[in-house]
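Just one chain is shown here, as structure tokens, and it is the form predicted on its own.
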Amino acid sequence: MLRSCSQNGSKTLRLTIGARYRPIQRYHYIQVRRVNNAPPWRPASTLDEWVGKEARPISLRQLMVFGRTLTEARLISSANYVRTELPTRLAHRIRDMQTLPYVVVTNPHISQVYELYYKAFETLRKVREIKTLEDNEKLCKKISQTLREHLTVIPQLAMGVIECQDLMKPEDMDKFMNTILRSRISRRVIAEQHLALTETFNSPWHFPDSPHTPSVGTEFVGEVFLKCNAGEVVNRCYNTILSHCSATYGPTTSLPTLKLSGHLDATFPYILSHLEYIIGELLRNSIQAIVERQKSSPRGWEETPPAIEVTVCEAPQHVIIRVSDQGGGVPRDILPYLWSFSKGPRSSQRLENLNQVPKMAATLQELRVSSDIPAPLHASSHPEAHERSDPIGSGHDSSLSSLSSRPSNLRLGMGLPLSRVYAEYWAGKLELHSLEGYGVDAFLQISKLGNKNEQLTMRASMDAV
């Protein structure tokens, strides 16, 4: 772990290793300050004790059950809640990039992220207890312009661990992403449940009494969505993803269609961004696969395109999704590195196709046929979400990816680990088998109760230094 010696740096750097130190003359690094760009000096002592409390994590139950009834104190607690809990956690990711190689953290994608992260954690940590509504508004503000300025972080991260991809373990940097990228996904959900609280309070159709009070609008408790329909949300992002498609292959193209069965009536409690973005990933992956196939087959398919076939089955306590297509299967040289962020055979087409997204917020809704083509999956595809973008609607239209947008074609090689990021941060679970030549089946698993914790990794193995 790197840490300053002394404000101005004039002696020495020392590198932790375990609990030791090992001095190393500046010099060694002076010509590398300049080049890269290393993150200043800081004071550790003031991260050190907020690296020392633990993170609350919650579950989905628990967001619905305190936003149901939503009173004064109440959005007042949870305005204290993510005061604290926000750079709780910011400063246990800042910890983390702290432990990685010198060479990596002064790449300068890595840098930028931890300047962020660091600005992020010095703002929030210095807001006091919120008292007031006045205050609230103040937090939320503050909130939101940290939610518009880490747009950055994903293709920044991404670039990042790529050009670093030999300076390290490739599972030790996966491990790094995907703890970073889960700790991301972490404070959004409470963030942005915040927000939409607020504003839902704000609004005069949350009481009781209101003769304004909307009936789609009580499916909604912030950001989560009560009553979500696995069949439903297939065939909302099929569509969505089949549009994009026929825009980019032509219309002679032709598409596979969506066969669709199982349990579907099936509702549980989520995130809808979060299984939006992972359906949405295995369709435009099935979709592309037997595209290729068709192009890459001197007389393609005799008829048309194999269906994609997606099974819904719910169980006591989860809801299962499985995804088949019969698209040749993955690629035997992209197999090894299918759940990799660093690593792969196309890593330089992927730092190339990165570098034309500078922001991202991992939701179904920025994909973009054109980037002047407005098509947020949520205002055109589903009427209820329609129906709350309105302003009675309870703030579900807040999402960031109307600030960010990327080509829907621009294949960045992150799209499946990120999914399995999203799948295991509510307890899930997202499993590939691929059969060569004939294709792949996808197995998504979520937890239908909604009462599964957040899956935090509370504190580094390196922190205890």
Second form
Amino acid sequence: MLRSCSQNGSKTLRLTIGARYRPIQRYHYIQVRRVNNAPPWRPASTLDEWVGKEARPISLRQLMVFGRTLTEARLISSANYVRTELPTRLAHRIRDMQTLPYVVVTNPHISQVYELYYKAFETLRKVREIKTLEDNEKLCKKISQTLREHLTVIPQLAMGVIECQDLMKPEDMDKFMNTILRSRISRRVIAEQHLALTETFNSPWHFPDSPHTPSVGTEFVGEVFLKCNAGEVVNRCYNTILSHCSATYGPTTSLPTLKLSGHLDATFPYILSHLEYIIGELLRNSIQAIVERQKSSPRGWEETPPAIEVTVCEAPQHVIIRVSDQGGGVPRDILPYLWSFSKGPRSSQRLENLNQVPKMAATLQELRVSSDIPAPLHASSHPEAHERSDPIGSGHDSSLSSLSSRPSNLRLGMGLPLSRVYAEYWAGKLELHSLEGYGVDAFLQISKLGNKNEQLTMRASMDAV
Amino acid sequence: MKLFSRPLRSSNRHLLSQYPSRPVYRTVSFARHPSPSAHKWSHPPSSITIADDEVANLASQPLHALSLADLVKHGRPPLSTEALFSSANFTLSLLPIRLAHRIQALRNLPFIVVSNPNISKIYNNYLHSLSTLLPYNAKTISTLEDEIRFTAVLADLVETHSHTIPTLARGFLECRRYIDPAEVTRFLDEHLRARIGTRLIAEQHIALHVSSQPHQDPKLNPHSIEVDRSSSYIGVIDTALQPAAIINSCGNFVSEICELKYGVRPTWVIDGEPATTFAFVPVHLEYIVTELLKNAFRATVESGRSHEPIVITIAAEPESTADLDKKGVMVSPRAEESDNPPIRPFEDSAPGVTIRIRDRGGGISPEVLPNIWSYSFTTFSEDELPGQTPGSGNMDALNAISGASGEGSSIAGLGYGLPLGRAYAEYFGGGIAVQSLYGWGCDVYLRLKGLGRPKG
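Okay, that was the form predicted on its own. Show me the form predicted together with the partner chain next.
Shown next: the complete complex, the earlier chain at its head.
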């Protein structure tokens, strides 16, 4: 009888063999190397039931309006929304994974993500209707724990995708990745928003029954930063990345300066961590390109590197941020794979790098891994503007945390496609134009009004394809 | 096969007199050009008769996809007599087929469209050109007199068709109620791209001829190419074309028009690597740059920021270390709905050039943005269209100033600049991308694939 146990590595199988020479049974040990991991079989009926439900998308505006006046009733209502939305969305993604080719899902990385998702699904679907604040507390604990456990999902998926490059068509793989990442953002947004609202409700400065006009200093509604100022965000991201790059490249490398222009007063509501991730990645790409171009150019490191020019343009309905650099452009061999999660000629290098990142969530925040950068704010943070100047906004590990914490020269090849997923999630756009031999222009378009619904891939539209 | 999305109310004859108030849209498949029936009434009215089976026969033959190798394989001028003959015969093998395909395509347009005098004129031009070439079709060119006569025929062809675009534009504009804009775009995309190739073949031979016989037949020299033994030209291709020079000359030309129309001359600066040179067809580049600059200048002036220079960046692709002896790039005309077999440009070593034109003209509004690539979409108001108002004296003056092989015209208004510019850029594997920052300005990226190093 074969008894299969753990996931990786070689296992020993115990075979009972009929006794030949002696009446005592003898066990013979055979070493078998388990090649892949098949997740255990589970009944499909529960999942079917949840897959049948449609996800109810939200918009930034709804998030803001909802959270502005927090009463106990509202908090409970939010908790119930979260309680049903999370398992529904999880179920959709689990079903997606179940329809992937068998050989892909048995890849150890993908398989691990699958297990995480299923576990979360099982945990959350069993939560009963929330009626009191204590119920909400229990829910919040479960959610926090799930969020923490799922911090490894992005690197795992990325590694799995690269390893499975030959097993699926790249377009299909990219479509799968985009869907799953988009859904992941949506779940974390909903979850983190609810956690932040709970925090606000519980904080000593909050009076649930007071008249609802928020104080002037409240710039955050949960995770949504009402007045993201493009110029300020760009400056902040730039400084953070600059300090990180100096640490990596050393004091002898001169790094490019930032030149900001345009409508610097433009503000819009957005989830700050998302914006910082995208801009951080774009700036990081630019700085890296410029530094590497300088190193390889015959002029050496003597000259001042050309500045990165960032222009903010405000129109009635959206804000466009253009990041222009003179880093030499995107090499021709990489250009087709720029937006793909399968990386073409640089795959093996990317895979190695991915292995070195312990857990990846993805924001600017965890750039502060080294000790000389101040630790994040404590959970019971005072929701006032000056303390919120720290980009984190809340104490728990926000979903975008550790991707940016990697050393600058660790190229993962995910910055652009992942940024695009974030940008498009709130109905924005991310485009890149390369002038080969000169530099790159990146255009990030953000919808200003916050009234566009999140762009989920609905079950209906997926089945229709 | 013709597909009608809505049944015609009555027979064709009544259409002209009815002038229906609602546009009658039909989807016509251009993917294959069915051979016309044997009845003469199925052809648009024409004074030239070419045997039906002649056209049908030619149109049924596949189109040859033009490549740089084809253009330069006869050698560097001055050509020997044999090389000249080979070039002439090569041209002869291609042109009648291409013309026949165009005739076929025109015949498949809606009747009311081809009846329009402008379109009908173009149709007749094509028939006329084909009829002048047919006598040569039967034989090979092997004598110098034949070759000279043939080149004269080619020159006549080029001359006849030099105003095709404004004429077609006018014709389609007048017919806009009877044909769906998407159809117009489809037809024109295919037609104009094919035209690029046809003219290139013809002009290349003419140029090679002229530069091989510098002291004979000066009247056959419409292009005034100076023959110079050390010239970088191979026919119409300049192997040492400097984009900055073209930009400057086009810029001067367009800013003159601006001064005439608006009283103000926008300025520009060129940064990046202005000294870059590469191999390309100068007239093509001139056309594209003129059109893009027209857009940029107009936007700049009309937004009131004419004091801010337009920034033009020239980026030269670094030479790859790949095999530099490769013959060059394959032409890849956009082949979605044409008979041209799709050819993807293979990996070649020819470095290209990217030109970025950055203006502060306020950008393109989101309502307009989806339409910028359709033919005859223009934000110019209708009464300013060239040729429409008889009193628009300065329009005619501007038309007279126009250069660039007779296709340039006023500052704006035809709505052809962007799509046609893109057709030229894509013909050799490049492209144009437009990025609008509404409220600020516009960035236009012109990617040109170099034509590589020809052998010898």
